[in-house]
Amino acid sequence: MRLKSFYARTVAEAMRQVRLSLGENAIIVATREEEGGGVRLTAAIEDDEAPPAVSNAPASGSDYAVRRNAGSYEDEFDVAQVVADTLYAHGTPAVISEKLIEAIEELAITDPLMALGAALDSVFTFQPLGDEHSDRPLMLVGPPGAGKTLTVAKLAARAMFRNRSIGIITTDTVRAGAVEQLSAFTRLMKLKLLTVEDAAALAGALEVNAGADQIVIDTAGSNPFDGDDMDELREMMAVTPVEPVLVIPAGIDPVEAAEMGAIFRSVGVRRVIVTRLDLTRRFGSMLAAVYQSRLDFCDVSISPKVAEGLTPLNPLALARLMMPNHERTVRVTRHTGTHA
């Protein structure tokens, strides 16, 4: 068996210089961050494995070390690299990290932030909701605790504070003080709640409502790994001609969230709105919700407060929520050729 050490600035580099010297088959056994900064990696390989050297291969171990101090390397900057530790940090799935950084390494973008965003825009679909009249009520759909109601309300302002009207409705009847809660903002708001219980209800509501600009049914939390609970939510949506959108939390698994995402195109989801980004710093598993899924980005909501509201997404909103340090990152990036 060989071993071999790797330094570099980020794991990302050093994982990258294992994969070219040692292969694919290559194992790390042990990790470390080094005093100054970067990190070592030790990574070891079957002899019978082992890959022809590369002569180009980036330097590795203490001749790598070497010609950092040397300054060989304080005046690069390496666009891709800076995505890819930012990719790396929200723990981004490998295969959403590749096709990132294969869109960059494309594009002649000097800027990682404009740079990041041409490539959420090349792999991601963004739609974000208008507020226009709309001709299909929107059903809020997604698991206990996503945070559909307080989405409801955050719509509702929305729609006021443009001057539109709303038709709110819920079905969700069953959670303890779920009704109160979202009655609780409607009446802050001066407007009508329906409450249904069943799919027959649902139709009668939709038809008080049918002046509204715009028309928000909260739904009770399914739980996608139910098959009795999305039935009953494919039920309510058959009443009528609805656009279900998926209301999902970020900061959960990423596996479990692609599953949630499927599950739930499953029944005709193609929007997600995603929640509780200010309490979550990775953004990894609302990137694999949507991408497994197929599904198209469309708002996030960063704030509890419904005033607040919900921020429509594009892709170079949803680069600075990824690199909130852009500014600064570049500027000490490119005065002292490390990733600080």
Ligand SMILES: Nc1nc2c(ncn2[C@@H]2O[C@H](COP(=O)(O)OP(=O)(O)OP(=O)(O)O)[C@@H](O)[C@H]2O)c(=O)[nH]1
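All of these numbers come straight from a predicted model, not from anything done at the bench. C-alpha atoms forming the largest set that superposes within 1.5 Å between two forms make up the rigid core. Numbering follows the first chain given and starts at 1. Compared with the form predicted together with the ligand:
Shown in the overlay between the two forms, fitted on the rigid core, is a CA shift at residue 19 of 2 Å or greater.
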Contents of the next structure:
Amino acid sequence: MRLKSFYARTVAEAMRQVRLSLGENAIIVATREEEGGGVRLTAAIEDDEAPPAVSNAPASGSDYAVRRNAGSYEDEFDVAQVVADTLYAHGTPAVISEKLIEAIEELAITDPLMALGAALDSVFTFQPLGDEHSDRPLMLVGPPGAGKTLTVAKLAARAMFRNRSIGIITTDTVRAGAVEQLSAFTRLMKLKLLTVEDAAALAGALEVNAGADQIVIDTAGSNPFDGDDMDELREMMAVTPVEPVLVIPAGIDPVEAAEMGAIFRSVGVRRVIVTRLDLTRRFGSMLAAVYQSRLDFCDVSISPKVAEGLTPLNPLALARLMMPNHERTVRVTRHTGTHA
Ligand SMILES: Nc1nc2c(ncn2[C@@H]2O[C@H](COP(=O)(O)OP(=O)(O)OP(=O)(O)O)[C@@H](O)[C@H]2O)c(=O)[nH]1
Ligand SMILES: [Mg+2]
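Same protein, different form: I have the form predicted alone, so give me the form predicted together with the ligand.
Whole complex next, starting from this chain.
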């Protein structure tokens, strides 16, 4: 996304500059009256949008962006209210909604999607699983059935697509069929799967994979409310410096999610992968899982298919997931002049 600011004596003149420089698809993210008179508009455009329009044809009556920023848009709806309604629909805990709305009120952004993105950016931290973080083996931990094994397969596929070598290890010798489930994926990708029974064996498996660009360790499901499960996890993590990454499904109770986040943080987790976004319409619990424990979002899983991989998360991507109808709303507004 590219941001650019424009100064002019009137909003209409500033809008004309925006259209000439960035084209019809630019979105106004902030407006400010300058002290000595005039206005400053900050406009944004997606990097992959078509090159800026060069036409200086006057704005037509159906030009959403122009009408919106000439003042009528703000009159149509209150941005903070639109975002508050969205957060409510997602079952977001009140304490998180309040923080996000507070941030929006300080930012003076006129587009609800941008406003939510900016607020998420100011309240949450995003650290997608990039190559730069693969210095330590990633150990995927989390409650049973969260999607750890599928995530390992997706990470393996991602490494293969990027021509990076990956070592896959599993410590899940507990659940019947667990090794077979993962080996079905690794066989397809012609990767060797190392199975380890205990912490000492894990140290050996890490040594075997020492030359790999990245190492990913699958673990058995851990019940965060079971002391023995968490002790076992701690023991595995103590073997060598690994980065434990929590895998948690979306759509669970927000209070449970927050408690799980806190318990896994206490054993060393800092980043969270959220799965099953395709099966979930309310994302309040994923916000709750990271908020209180100050964990970082990394990637999300929106599909049960290995080939569809993981989606790296950033504030705007999360805002888009939370406002999937935003584009449609804009289009309806363009045609009818009303917010639907
Ligand atoms: N639709 C959908 N299904 C998912 C997603 N992530 C995981 N699943 C499914 O959830 C189920 C459990 O996934 P696993 O990867 O086996 O979960 P796990 O955390 O390894 O489970 P345990 O090893 O038993 O603790 C499987 O049927 C997966 O296909 C997702 O993002 N979307
Ligand atoms: Mg598993």
